[in-house]
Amino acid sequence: MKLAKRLLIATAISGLFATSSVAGNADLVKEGEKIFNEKKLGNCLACHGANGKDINNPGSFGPKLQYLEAWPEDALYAKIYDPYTTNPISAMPAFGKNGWLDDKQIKALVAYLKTIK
């Protein structure tokens, strides 16, 4: 049952990026940066620093984000949507699965994360 659920999520997520790439869209990147930094939205900076980004007082609970430009967009989306599918003991919340971020917000966050070297 768990495998079927994971396959269903992976299939849905991979279809999200089949028609267009989120990387390179300046407005989307700007919105993603806002979500990354905004305490009432993603608040990613509470746990993560980011290589090559000027972030004031990032947290150190999560790993420093680096080389995300090399990650596939669907993998980043999946990690934000529900990190437990690839790491069942992750401390990162399931932002999409829990309804904290919607599809558009996650895509914007992915666009921003793809700018991290």
Given for the second form:
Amino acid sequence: MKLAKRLLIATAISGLFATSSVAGNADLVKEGEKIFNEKKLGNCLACHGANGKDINNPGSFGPKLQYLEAWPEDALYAKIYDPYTTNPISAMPAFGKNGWLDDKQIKALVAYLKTIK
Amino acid sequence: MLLKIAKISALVALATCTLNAGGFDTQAEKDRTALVAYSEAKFKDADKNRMYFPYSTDDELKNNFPKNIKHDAFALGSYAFNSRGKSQYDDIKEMPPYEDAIDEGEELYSKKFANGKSFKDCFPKTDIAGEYPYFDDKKNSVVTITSAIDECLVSNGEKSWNMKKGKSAKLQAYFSFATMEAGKKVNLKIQSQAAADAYERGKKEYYSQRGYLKLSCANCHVQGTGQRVRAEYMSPLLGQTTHFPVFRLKWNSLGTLERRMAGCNKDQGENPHKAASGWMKDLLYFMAYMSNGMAIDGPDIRK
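Which structure goes with the form predicted in complex with its partner chain, now that we have seen the form predicted on its own?
Everything in the complex follows now, all chains and molecules, and the chain you saw is the first one.
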């Protein structure tokens, strides 16, 4: 009885975790998309189009983003945090290093970028 | 005898003057010539010169950018190469929204100050847009058309005007229009070491990374020219100052060069610099020098 109860609670909790992490991920992607598009946040759209995404008037200052789903998360994180580590003459701003986007925001962006085919 | 001495010393003065002019503007002339060559080479055939436009689409390179854009054409800003945008621009130009502003500028020009004087006393001629900014050796500072208007007001006991829009922009529209009508060109001279230093300071600012984005003006208006920020093509440094003040659709009013600069400072993630600051004046001096010899064609319209 005790055991059954425990099991029940455990499954309930893990169920809770599972659903919340799925919902959390969808929320994160949404949050990242907002940061990507909004002028006062990441404003990535100013320079980048993104494959498979319906966005208005992307710029051509940077490359059209594609195949990012295949990038490891930490590589995407590093690109946003400080693009000079992989490309010392990049014209892309260092959003993390310059303190414009915080850790949480960059993680949300990474979640969104992972949905770009 | 006396007359002869006077004549000789006048000649000597003239000779040193021209000599100096030749000396102090050497670097600026080099920079200007290089910029003209760069701009023409980049837009000779955009479709072939893809290294300048690594992320542009085939369509825009093949169908939007004309070939062989020459020096003077860059005064049109991004409309020099954005053919599709240019046709919208031409439509608006048929009924330019700045015409009233020119008339109002003309009225402001002759309107009496409280002391009975007027702008005519500070600016006897009106076709002067190409002479600004200049370096004033006595003040040891660059004088822009905006700061000259302000100084005229203040020295006549009047209140300063907003330097970005309103009356100052309207008076500048009148000067600019008169200069264009007279067929005059940007006509700057660098005639002292102090002037050459101001030019160099301005140039350094143009090429320095700033703001949280760590972008320089040159990132966008030299390398970036022809690329887009969102849907907006970035204009070339060459010819960037010939047509101010501009009526911007976004502002729905006329604005001075200083007003436009505030927007670009924000684009870089930097707090805008004051219109009459040394930073602004030096930078505008450099920018205007890059357009030296190009026709004044303001006021104009921009998105």
